[in-house]
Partner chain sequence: MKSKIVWIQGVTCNGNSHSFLNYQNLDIFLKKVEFLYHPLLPSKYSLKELYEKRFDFDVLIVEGAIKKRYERGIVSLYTLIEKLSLKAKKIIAVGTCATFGGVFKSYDEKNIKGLIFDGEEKKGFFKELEEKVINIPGCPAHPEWLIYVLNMIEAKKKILLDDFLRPKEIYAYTVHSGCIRNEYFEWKVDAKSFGTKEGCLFYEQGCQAPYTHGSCNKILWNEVNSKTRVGMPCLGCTEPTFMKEEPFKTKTYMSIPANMPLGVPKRAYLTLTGVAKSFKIERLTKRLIDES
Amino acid sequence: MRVELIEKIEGEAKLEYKFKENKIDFVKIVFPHYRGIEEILRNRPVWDALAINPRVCGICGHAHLFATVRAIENLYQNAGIDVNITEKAKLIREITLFCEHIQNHLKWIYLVIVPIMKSIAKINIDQNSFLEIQKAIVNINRVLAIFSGQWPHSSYMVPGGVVCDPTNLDIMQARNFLKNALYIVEKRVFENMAFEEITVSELEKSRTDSGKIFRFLKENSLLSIGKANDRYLIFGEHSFTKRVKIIKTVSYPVKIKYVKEKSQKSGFAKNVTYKNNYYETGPLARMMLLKPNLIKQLHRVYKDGISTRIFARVLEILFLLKKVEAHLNSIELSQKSYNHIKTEIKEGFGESAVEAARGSLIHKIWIEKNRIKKYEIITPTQWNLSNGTLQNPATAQKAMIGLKNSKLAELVFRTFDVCSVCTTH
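Structure for this chain only, please, in the form predicted alone.
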């Protein structure tokens, strides 16, 4: 057995490899840390979760806030209390969530994936790209902060809406920051191509960093490694997603009640299954739902290998930038940001799901005597990095089996955009 520590994943994880005939025969994924957020929430007033839960993660704090708000609103609805959210508040919530996805994906490409590629073979992405992309990230975080007040760890979403009340000047500033970010991303990553127009042949001849990444994978015979189970799940309902499971390319409806968590003997992350099967969640699942040309072409040839998984996340950057632009142009400032709702409730249950950058995030809340009796969080990394068996490996395990060395396995592992602190909440 060979054990390797994986760092720079918002915490740490261990990969325990078993080799057979010079190939990886099985991999055990261990998260050695524990943070206890679910225990911290017990016996606290319900709205305390709005301040505590964004601290679950330093990358996707908005997603956790969004899931918390929706869970509490669902709790009220289940108790027969009306919860009316204006279209303005819905758009603002999605703008900040999508901005969080965009900045996460950009950091993942340039600070995680490209450095690992450089450790495997030469890839010609120069330092100017890293510096310019950092400017794009700063501009995206400025858009986000106009509405949320800060990033990360804001608590600006509350049951009934949002606490910000943007002006025309705020919207103009947000559009300007977004325009700056879009200019850099199109220059460095996409070469002014529209989301639906990008094809494999366009990508292969592109002089952008996306083209360089594709050619790196092709020249090193890596386009089709990292295939998993070709099964996907989406639970977050947003303006471009719905609750669905996708097996190969066919979609089916899903319900949260069939999601099961199970503790593991080693490590503090819990296994997660849907009807006892392992599924992949995240940008690849979302792009399999939207079916843009590039993903259809890549999946047809390389299935759910790393090339399809990597370019699903890269392509989602462009899609969400355009989505934020459309949302900013659609906001009716005359609408209310917040509708007051009755907050007294003694007993009940609520649940929610949102799409975090890494995939579907589920929150469940149980209330007794107006206090939190139990709070349960299921994160995207749990979905993608559960531990199955040699006969029935989970998603990331399946993707690493059969590879020739641990360096390639680490590249595949990181294509799932691992987050340790979320997972060991």
Contents of the next structure:
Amino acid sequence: MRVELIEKIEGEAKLEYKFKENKIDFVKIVFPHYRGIEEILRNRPVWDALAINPRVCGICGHAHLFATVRAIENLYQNAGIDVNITEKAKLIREITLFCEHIQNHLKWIYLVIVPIMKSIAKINIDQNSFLEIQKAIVNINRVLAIFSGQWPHSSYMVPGGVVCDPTNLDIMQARNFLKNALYIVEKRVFENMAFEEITVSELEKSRTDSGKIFRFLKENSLLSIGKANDRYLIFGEHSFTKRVKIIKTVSYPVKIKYVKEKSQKSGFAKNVTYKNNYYETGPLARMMLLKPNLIKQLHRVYKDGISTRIFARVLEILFLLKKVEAHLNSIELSQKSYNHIKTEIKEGFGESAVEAARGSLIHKIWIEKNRIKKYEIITPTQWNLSNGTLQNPATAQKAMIGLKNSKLAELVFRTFDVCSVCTTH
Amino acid sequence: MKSKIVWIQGVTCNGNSHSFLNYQNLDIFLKKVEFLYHPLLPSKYSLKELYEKRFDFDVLIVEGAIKKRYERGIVSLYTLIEKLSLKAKKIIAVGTCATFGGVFKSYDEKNIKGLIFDGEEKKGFFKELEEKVINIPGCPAHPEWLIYVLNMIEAKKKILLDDFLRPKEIYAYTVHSGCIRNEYFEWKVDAKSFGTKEGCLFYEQGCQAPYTHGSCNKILWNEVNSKTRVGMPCLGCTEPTFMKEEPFKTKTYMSIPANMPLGVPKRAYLTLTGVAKSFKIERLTKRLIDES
Ligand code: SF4
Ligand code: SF4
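Cool, the form predicted alone is there; where's the form predicted together with its partner chain?
All chains and molecules follow, beginning with the one already shown.
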């Protein structure tokens, strides 16, 4: 067995490889840390979760906040209390969530994917490109902060809406910051921002970093490595997603009650399955639902190999930038930001799902005597990086099995945008 | 020569690392320093090399709380800090976890602490390093706070510290100063609910800014905003008491806030409140921007 420590994936993970006839026969994924968020929440007043949960993760705190708010709102609904969220509050919640995705994906390309590609073969993207992209990240996070007060770690969503009350001036500033980000992304990542129209041949010719990444994969015969089970899941319901599983290209409805979490002997991450099967969640799943040109074309040839997975994430950046722009244009400022909810509820249960950058995030809350009795969090990385068996490998394992060396396996592993911090909340 | 920095993580959510990447002049800053290790940015060494290699460097940055048996690379976090702290000329605890234990402390009160402090007490795992340490609490710390400290160290300038080893230039203020709701605070006009521009969040929504040390309303977050400006109560994240129970409610005794603004005696506060409330300032009871 060979053990490799994988760093800079929002913490660390260990990959334990078994080789057979010079090929990876099996990989075990081990996450060594644990911080005890679910325990910290126990016995606390319900709303405390709004302040604690963004601290599950430094990079997707808004997704955790959103999931928390929805879980508490669902708790109220289950107790027969009306929850009315205005269209305005819904749009604002989505804007900040989508901004968080965008900045995450940009960091992923330049800090997670390009460096590992560099260690495999020559790629023509220089060290300083991140510093240019970082300006786009700064601007996107400004858009976020206009509504949420700060990023990271804000608790600005509360059951019933959002705490902010933006003005036209705020919207104008947000639009300007967004434009700055769009400009940089267009120049650096993709010159054609029309996400629906981009084709493989256009990608291949592109002078931007996306084109360079594509050509790198092609020249090194890596376009189709990293195939997993071709099964996808989406639980978060937003303006462009719905609750579905997609098998190959066909979607079916799903229910949270069939999701199972199970502890593992080694490491602190828990396995997650849907009706006992492993699924992939994240940008690839979401793009399989939206079916833009590029993803259809890539999937037809390379299935759920790394090229489809990588460009699903890249494409989602373009899609979300447009989405944020459209949301900013459609906010009706005269609507209320917040509707007070009568909160007298002593016992009950609530659950929620939200799409985080890396995929579906599920929160469940049980309360008793007005306090949290139990809180359960299932993170996207748990879906993608569960451990199955030799006979039934989980998503990322399946994608790594059969590869010739651990460097390639690490590239495949990183295409899932691993978050060790979330996984081991 | 560029100053050399090693940034390592303890028990953390990575929030301070990501906050750092929000620094608007990162490109300029990175011309002056070199990260021998950083949890996100490309850097010279791996975690393994960090422990095995001999090298000189200037500043050790620790993000996250300290737990003795917590794996970091090939050794425990404790062993790694022990080794690196010998070489470091200065050590910066960035974030409330590294400073006081933070949110994760409540998972394992006894075994999770800050570098020098364990909550309010000087009983951290590395209290013998006190001379070298500067604390920058905050959940997370603002990138500008950290860059200020690094610049001061580089320029060999003296940084004045308070009793919690926090730079006074950042933490001598309260978060309350600079909040755009200050007028409402002065005249004791409460925010009626969340989601409005009007009213102060101190009386009803749990704002801890009047007794929290920090400059969130002076050095704005992401250069554009702050929690309280947007309508969210300050959670008091720069203090050893973070995270308090019920952060969205103001704790009161006989309808008087349990915690007074910093340095204000209760009686004086009550007198002042009485006087302030006897004024009825029309302007402050209306919506800021209305149609008329
Ligand atoms: S909301 Fe908080 S920071 Fe703002 S004036 Fe009131 S007490 Fe001060
Ligand atoms: S406003 Fe309060 S809670 Fe927010 S970052 Fe500043 S000190 Fe921390």
